[in-house]
Every structure is written in C-alpha cells, then in structure tokens.
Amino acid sequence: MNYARFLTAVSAARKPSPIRMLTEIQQRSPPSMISLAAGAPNPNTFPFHSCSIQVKNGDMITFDETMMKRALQYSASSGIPELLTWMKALQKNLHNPPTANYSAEKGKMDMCVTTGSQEGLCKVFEMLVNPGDNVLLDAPTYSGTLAALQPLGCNLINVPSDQHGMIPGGLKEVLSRWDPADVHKPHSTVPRVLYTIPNGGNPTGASMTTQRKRDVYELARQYDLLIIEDDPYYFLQFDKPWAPTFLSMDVDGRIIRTDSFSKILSSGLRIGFVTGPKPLVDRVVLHIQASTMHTSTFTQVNEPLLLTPSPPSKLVIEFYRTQRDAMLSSADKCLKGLYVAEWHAPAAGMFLWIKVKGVADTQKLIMEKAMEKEVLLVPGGVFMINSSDPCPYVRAAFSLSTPEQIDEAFKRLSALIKESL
C-alpha cells in the first residue's frame, strides 16, 4: 500500500513535536533519569491525595498518592504504555487482524488511544479528505459524521443500504462510474475512502453480514479505497456469533477502526481508540500531539481496571436486548395494526429507524407537532447528505427510556401519526 498517497496536504506536512516527544522518552526512561526538559507542573502542588471508587460489584478501585501523581500529569499523546498493550492484545484477541505482524511499511496494525471515537474520526477525515475528495458512505447516516466531513469540502456520495448494510451491488455500481486503471493516475478523482457503521448503524440499526464485508473488500482492493470501519455497537450485538469485522478481513492494511468504550462503560469518560497500519496511525497521533495532547490519563489508568477480564458485559447486551425487545412491542402494539409505519428489528446498537407512511417529511411533525405533545425523536432528515430533502423516517433511541415511557412515547407517537395523515 502507497499510505503517502492518501494523506492530505495537512497531514503530510504535519511534523512531530519535540516537547511531546520528550515526554514519552521521560515516561519511558529509568527513575534514574533526571529530566529538566518537561514543562509538566509539579504533582505535589495538585489537591488530589487519593481516591476510590466503587463499582456496582461491590469492589473498590484505589490511587495511592503514587497513582494519583501519575493519573493526574501529562501523558504520551497515543497513550499510556499498559492501555496500550491491553488494547492491542484485545484486539488481536477479537479480530485476529492478518496485519497484526505485517512490517509497519507494509500496513502493521497500530492503536492510539482518542478522546472518544468522535475526535478518532475527526482526525482521520482530516488526514484523508481533501476539498472536491469523492467519498463514499451508506446514508442515512451517523449525524456527526455528516457535521464532520461536509465543513472540509468534499462530494459526499450515499451508497444504497437497507436493513443489513451496505449494498455491495450499489456500491459496484456507484463506483463503475471511474476505470480502476484510473485509481493511481494524477489529478484522480476516483474514490479513495468508503465510511461505514457496520454493527447497529446510527440511525437505521442496521448491520453488515458477513457476505456482505466480503464483497465490499473486494471492490475496495478493486479500486484501492480505505474503509473507515466506525464500530462503537459493536459491543452491543445482541446475538451469537458476531460476524466478522472488516479488520479481521484486512490482508492489505486497508482498515481503518474506530472503537468506543462509551456504550458499555461510560459515555462521560470519553475513551476511544483507533486501530489501522501504522504509518497512518502515526499521523493521527501527530495530530493529536497539536491538539488535545492526548486523552485524559486519569480516564485511562481507569480503563483497564474496569473492563477487566475483558468487555463487553453480558449485562449491558441483555439490558440493551429488553429495551429495544420492549420497543419493538410498543410499535407493533401502537403502529403496525393501523398500518401507518415500518421498521425492521436491530441486531445491535440502540436505535430503531421507523418510516411514517404517508408523510412525506417527518420535520414537522416531530420538531413542532410531537415537542407539543412532550415526545421527542428525531428526524430523518439529520441523517441525509442533503438534510433539507424531505425524509419520511425518524430515529427512535431505546436507550434511556423505561419500558412504560416508551409505551407511552409510542401511543402519542401514534396518535400524531394519525392525525398528520
């Protein structure tokens, strides 16, 4: 793989800091190492001696005043050494990637630690998407993708998807409209990324089969594209056996994932993580040493702590199972008798997406007509390339909401449907 080809001018000219660079070597160094590089402030003037926490097991995480010291200073900008390790051994451990003992130059699978996967993608899209870029991604998507690719100029192109995914015969046709022997030429405008959210999709719940993963890998050697796999429900599939991933697919070093741990452990910590071949994780983490610096060290030396043997929690699946099991009885109870909407059930994620039949454009009756009524979901149109576009669906979310709140959420739900119709 050429990875200097898919970088953008920002990224190629991003250059290593040597004040971040210092810290990791300091963090790396024996006790013996005197250092009068860092401009890290002192410990001993922060207020925090210690701390516990508990957690709902009963048992108590405990920072000495050791920790604490450590929790709460500066830190490497791709992460502390033992997340580190933890990460790529769960990785290695979930998807076996083919890249996993690649050389670097060849596409070597690398992690970096990200303030939530939201700046992970971020970053990545600055690294790939230049101005007029085609890329290609299943719409309707996640709304913060959409906030993050269209400000860097780029042509967003929807591929068809239904209640499984991405289409592999859309995205062949999509992508017949350039010659693969133009992929490498000068001035290309040939794709060179494909975004997608394969597993309990924001906002359809839809995700990919494994058939599916393998078709869409195939086209993405065909024309040499990067996929962007944005996996954080991953953990959230509610059924036996999770199909494969497109990292444990990945011979090429093609993948780029983005991984969170905010629908299983705490969204508030904002911990993420992204994997891919290492010369691009580099840059990633570049960028991160001009920016954020590096995630929150306390939230990182809690990570293992807590996701220790190993996620996701057999509890958090099951909670999230009868949630959406008793959402999708409140819309057969409400809806499906009188005909006037249509879903398919999640494998994954938190979401239903239910399409209102005979309204043409759902912003109305949700922003003004459903507020009225104190029942809030949200539009289809948010998920659109084009959000002005009128959208018959809306996203119903699962998560928060007890059973009777949904019940009840989906009798007003019902009677606006009726009266819009």
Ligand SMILES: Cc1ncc(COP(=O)(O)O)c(C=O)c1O
Contents of the next structure:
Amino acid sequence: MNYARFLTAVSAARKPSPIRMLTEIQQRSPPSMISLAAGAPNPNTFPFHSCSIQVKNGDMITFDETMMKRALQYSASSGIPELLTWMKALQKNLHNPPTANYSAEKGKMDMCVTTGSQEGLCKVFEMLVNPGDNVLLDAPTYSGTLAALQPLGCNLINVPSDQHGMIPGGLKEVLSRWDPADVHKPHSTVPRVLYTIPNGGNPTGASMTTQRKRDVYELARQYDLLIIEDDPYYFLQFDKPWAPTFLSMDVDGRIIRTDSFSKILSSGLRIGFVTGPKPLVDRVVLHIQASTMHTSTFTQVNEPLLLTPSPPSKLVIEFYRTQRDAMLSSADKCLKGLYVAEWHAPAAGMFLWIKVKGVADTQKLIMEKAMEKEVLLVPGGVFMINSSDPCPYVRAAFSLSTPEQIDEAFKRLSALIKESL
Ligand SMILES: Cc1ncc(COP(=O)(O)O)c(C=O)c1O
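Moving from the form predicted alone, what structure would you give for the form predicted in complex with the ligand?
Everything in the complex follows now, all chains and molecules, and the chain you saw is the first one.
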C-alpha cells in the first residue's frame, strides 16, 4: 500500500527528535556506555526510594531502588521494550495478524504504547484527516471520537448501522457516490478513512458479526480505505466464540487498531496501544515524541507485572455480564410494560442504548427532569454527528451502579417518561 497518500501535511512533516532518538539509544546501550548526551535529570535527586503494590490476589509487586529510578525516568516514545514485546506477543496470540511477517514497507504489524486509547485515536485522526476530507463512521458513536474528529474540519459521513454494527450494504450504498477508479486520482474526494467500534459500541452496545467485518473489509479493499478499529470493549465480550477482529483479516495492512486496558486493569493508569502498519505507527510515535514524549514510565513498568498471566480476566467479564443482566431485567420491569421504550441486549461492553418511543428528543427529559429526580443518564444527541438534531435515545451505563440502584433509576425514569407522554 502507498501509505504516503493517507498522511496529512502535518503528519508528513514530522521529523524524528534527535534528543528522543538519543534517549532510545542510551536505553539500549550497555552500562559501559558513558553518556553526556541526555538532558535527563539525575534520579538520585528524586525523593522516592522504592515502592510496593499489593495486588488483590495477595501478590506483592515491589520496585527496588534501581527499578524505581527507572520507573521515574524518561523512556522511549514508542513504549518501554518489555511492555512492547509483551504486547506484540499478546496481539499475535489474540489476532494472528497476516501482516506480522510482512516487510516494513508492505505494512508489517507494529505497535506503540499510548496514554489510553484516546491518545492513540486522537493522534491517528490527526495523522490521516485533512480539512474537507470525507470520513466514514457509523453514528451514533463515541463522543470522544467526535470531539477529536470534528475540529479537524472534515465531513463526517454516517454509514447506516443496527444492533450488529455497521451495515455493509449501507456502506456500499454510501460509497456508490464515488467510482473506485477515481480513488488514486489527484484531488479525489473518495473517503480514505473509515472508523468503527466493533464490540459493545459506545453508546449503542452493538457488536459486529464476522460476516459484516469481512464484507466491510472487502469494500475497504475496493476503495483503498484505511479502517480504524477502535476496540476498547474487546476484553468485555460476554459470549464465546469472540468474532475475529479486523486486524486478524488484514491481508493488506489497512487496519489501525486501538486497544485499551482502561476497562480491565485501570482507567486511571492510562494505558492503551496502537497496532497497525509500521509506516503509520512510526508517524504516531513521531507525534508522541513532540507531545507527551511517552506514556508514564511508572505506569508502563507496572503493566506486564499486573497483567500476568492473562489479561482478559473471566471475573471481570462475569461482573459485567451480571450487571448487564440486572439492567436488562430492570428495563423489562420498569420500561417495557409502558410500551414506550425499546433496546437490544448488548453482547459486550457496558452500555444499554434505550429508545424512548414517545419522546422525540431526550435532551430536556434527561438534562433537566431526570437530573431533578436525581438520576443521571446521557441524552443520545451527544453521540450524533449533529448533536442538535432531535434524538429519542438515552445511554445507560451498567458499570458502576448496583442492581438496586439501576432498578431505582429506571423506576424514576419510567415515571418521568409517563409524565411527558
Ligand atoms: C469507544 C471508545 N473508544 C475509546 C475510549 C477511550 O478509552 P481510554 O482512553 O480510556 O483507553 C473510550 C472510552 O470510554 C470508548 O468508549
């Protein structure tokens, strides 16, 4: 693939930081190397000596003085080598990407660590999206994506979707506005980027089937699109077998995947990772060099220790499944009887997307009336491309509240819906 054609002028202009490169050389060097190069502070002056973290299973993670000095020091922009090696092995094990053994120019699978998947997404968008570009996505979608994309001045084109995510026939229809023969012509307006959340979509809870992914991938080949697979709920899929990912189908090197440990390890530690063709991951790393420099070294040195032996904890999945079931049964009890709301049971993630039938726009219902009754939900409009369009949906998260609280919240919501009919 010709990756240069996907880059924005800003991204193409990024150059490696000589100082950052020296930091990486120094970190790979034997102790015999004398470096007068780095502008790194001397960690002997830092006030911390060592630290221990007690894990819930009783294990202790202890950083001695040497490890602590490392954890508190600058590190490579792509991520510390142990974490990267560990993540690459994980990614190959989970997805077996066809690109794993390609040459770099052909789009060999590469990875970098990011400060949550949000940083990865934001930098990927900045790398690929110019003002005026046509970008494809299935709205309603994650508001953080809209927040990152909309200021870039692109034209967001909605691809139809349902409870199984993006509809390939709908994508085909949208793409039929263009001729695949025009894709590589100068000043072509054919979209170059497609974004989707394949599992437990935020806010819809939708999960894509294998066949849909295959069909969307085929269309992406036809129109030479890059697909951004934003999959933070991958590890929160309730039923086996898990559908294969876009990354696992990527024979061309056209998938950029963002993963997150926010939902299974900690959202506050801020760890995510970008996986994709090396020429594009390199560009993301150049952006990291110039912005955050790297994700917290302290967080990174913790990560492989905390995630050993296996990341997708069955207990976490079971917790969310039970929560989902509790929310579904409260919804059945409180909202269904009214014949005013409908929803689909999500197969992954932490959200129930509820259509309030008698209400054209939920903004006032949620932001004024529900708040007065002390129940917080998100009005659906915030997930739409045009947030001021009327939207009859609300998003309810089943991640934090107890089944009793969920039940009470839906009782209050149902009373409000009845009042407004
Ligand atoms: C679809 C989606 N993508 C990305 C993110 C960002 O997650 P994080 O930056 O914590 O990895 C979220 C967070 O809720 C999300 O729902």
